[in-house]
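Only one chain is included here, represented as structure tokens and corresponding to the form predicted on its own.
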Amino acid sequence: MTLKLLSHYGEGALKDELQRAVDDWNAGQSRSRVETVPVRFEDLLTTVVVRQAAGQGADILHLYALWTGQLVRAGVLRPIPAHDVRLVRSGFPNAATQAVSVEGTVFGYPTEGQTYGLYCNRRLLAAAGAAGPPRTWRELEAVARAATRRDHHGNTVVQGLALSRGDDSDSVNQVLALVAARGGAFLTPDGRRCALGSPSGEAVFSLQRRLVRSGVTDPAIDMYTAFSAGRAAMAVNGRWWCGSLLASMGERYHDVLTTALPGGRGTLATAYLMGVNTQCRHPEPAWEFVRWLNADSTRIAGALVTRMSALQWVAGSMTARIADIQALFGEHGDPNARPFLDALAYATPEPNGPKAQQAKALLRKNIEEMWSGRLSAAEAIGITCRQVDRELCHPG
């Protein structure tokens, strides 16, 4: 039999390492084989929904945990077997376990576990007269303004703090990580209402509006390109970016310094999960593969870790498994990984309710309206709260 594995690991090191693991599995199997089906991240949720409706869902799914509630409600994901529940709850931090669970039921193994921190360019901060990365919100804004450079036409040459349009993960996660760092949240604890009308939400939206209006940040400029080219002094992003920056910046990666977000004790945690489809006709071998990849051990760099953790480490991303993090990122790991690893202990998991994606899309639209100047910070928050509350209350 052939089991299809749908994943957005369709390019670069993540594609290569996933395929390497699948090849290893297939080489040792006579009963079942796994075939990868890569899909662009932007198309992943739509692909899952469309294939499921057509009765052609892939056997094994690698998904953004944000969609867990939606796909459980739609009957796509199977609960994981009892033995695997114990492995997940004993091996992963609470934020990662919550991300792959709905109402206490676990639906997959966490694969990636991302937290968000502040990326700084040491050289640009030094040129701005900053002794180090900002530790407070006041320092963040002051350093961002001091680091901004313009040419004689007034065009921004160096952004003090880069923000980026793009998909929801780009634009929304930066905002929600900052809100969490100020002690706030996107939704209320029961997940039924928007909570951005808090002082934390108002402070973050107002800060971003001020920075955009004064030219300290320009969301029209791609954050990823600007930072790697040394044209942005600071940016907020997840641990996975370290690997990309190392590849794109080469020796200039020495300019990169990461730190916790101002305040130091709050950020956002996002995750991916690997689970088995309810339409899979051979769930037992499918779970065997998922367990082999995510729970059985292999040796890499002198450390005994799961194959998924090895895959993430080689690709420059971050596993969510506690013991593997300690083994791979101990004394000899990239120092820039440390703030993100420390944040696993205090990060707030991203809400994953049935309407989480819709709520996030509404937030993204209004953030970008604010960045463009069509909405004030207060208007963006007010409209987002009303739209999200209406969406979350809608029974469909």
Second form
Amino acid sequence: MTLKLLSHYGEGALKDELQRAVDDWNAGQSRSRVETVPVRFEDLLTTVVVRQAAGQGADILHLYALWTGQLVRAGVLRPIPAHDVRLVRSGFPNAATQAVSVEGTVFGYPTEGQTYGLYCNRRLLAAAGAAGPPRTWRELEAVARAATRRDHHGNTVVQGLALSRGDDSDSVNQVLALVAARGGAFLTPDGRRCALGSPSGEAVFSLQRRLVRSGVTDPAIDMYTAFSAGRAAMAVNGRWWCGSLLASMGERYHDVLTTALPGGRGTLATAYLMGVNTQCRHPEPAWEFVRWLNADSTRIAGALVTRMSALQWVAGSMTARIADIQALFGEHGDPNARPFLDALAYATPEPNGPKAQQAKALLRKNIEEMWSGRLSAAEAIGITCRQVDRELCHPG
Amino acid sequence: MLFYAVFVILPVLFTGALALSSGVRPGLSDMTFAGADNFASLFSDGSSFLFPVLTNTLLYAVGTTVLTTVGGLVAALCLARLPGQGLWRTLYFLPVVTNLVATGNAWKHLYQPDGPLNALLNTLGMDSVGFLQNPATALPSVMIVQSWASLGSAVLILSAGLTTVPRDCLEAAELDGAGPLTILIRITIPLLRPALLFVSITQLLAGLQSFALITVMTENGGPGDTTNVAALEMYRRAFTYGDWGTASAAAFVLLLITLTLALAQLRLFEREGKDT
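Okay, that is the form predicted on its own; can I get the form predicted in complex with the partner chain now?
Whole complex next, starting from this chain.
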């Protein structure tokens, strides 16, 4: 039998490493084979929803944990077997376990855990007269302003703090990470109402509005290109970006310095999960593969870790498994990983209710309206809260 | 008839059933009757469907129709006076046969803050424009591309229409001392009415259903909701959020609008037939 594995690991090191692991599995199997189906992250949820509706869902799903509630409600994900529940609860931090659970039931193995931090370009910070990365909100704004450079046409040459407007996750996660760093959250603890109308939400929205208005940041410019080209002094992003920057910047990666978000008392944690589809006709071998990849050990860089952790480490991303983090990052690896690993202790998991993606899309729209100047910070928060509350109440 | 029943009537009935039900899977067994809840949700306070989604859709459809029809008429009139008309028509028609995704990506590159169009503006001493990033320019920028991409078919139809304008009438008007503008307004355009009507109606219907170009150029209908149109909103609701009920209700609203305009088209054609 052939089991299809749908994943967004469709390019670069993550694709190669996942394929290597799948090849290893296939080489040792006579009964079942696994075949990877790569898809762009932007198309992942749509692919899952459409294939499921057509009765052609992949057997094994590698998903953004934000969608757990939506896909459980739509009957896509199977709860994981009891034995695996124990492995998940004992092997992963609470934030990662929560991210892959709905009302206490675990639906997959956390594969990748991300926390958000501040990326800085040492050279640009030094040129701006900053002795080091900003530690307070006041310093963040001052350094961002000092680092900004524009040409005589008004085009931004160097952004003080780059913001990304790619997909929903890009623009929203950096806002929510900053909100969490100020002690706030997107939704109330029960996940039923928007909580952005807090002083933390207002402070972050106002900060972004000020920075865009004064030209310190230009959301029209692609953050990823700008930062790797040395045209952005600071940006907020997850740990996975270190791997991409290392690949794209080469020698210039030495300029990159990561640190906790100002205040250092909070940030956002996101996760991915690997689970088995309810439409899978052979769930037992599917779970065997998932368990082999996510719970069985292999040796890499002198450490005994799971194949998934090894895969994440080689690709420059971050595993969600506590023991493997300690084994892999104890003495080895990129020092830029440290602030993200430390953040695992205090990061807030992303809400994963049945309307989490819709709520996120609404927030993204209003953030963009605020960046473009059509809404003030207070208006953007007010409209977001009204729209999100309305959506969370609607049963559809 | 069987083909029509399978590919038109059944999907419409099924969409109707989905629009009146709630459920997280598009299967008959998972549907729960919800009455008009999905329609009410689309138009309730705080919903973005009426404004800006539907208004964007109408603006987009009307804007692209005007640009394509006027542009097509100007181009067809100019081509009628040029030698080698076949070559020019082929050149104008090339965007029509080019893949819309490729067209959208090429224009997206042109519109970038550090792209060729802004470089040109800067060379001319003007400031850069955030074509797709500024809410004021995003929708018009996509409309221009849509019109450019469909200009060829308008030129083809209007050029064919121009060949049917009797030379006698034009020559008689010239002998009576009418200038080129008077001939255009009083004789050419009235005689081109069927072709102009056909171009404008087909462009309007295509504009109402536009999806691919907007998805390619702005991906999610941004910035904010400024380029979000009904087809994109339906797509996201159904295929991203699995909200089949409201997506189907939105499809029915768009169907109603399109149907109204199609009926108006029929009435206009009927009047045209009686007039001529």
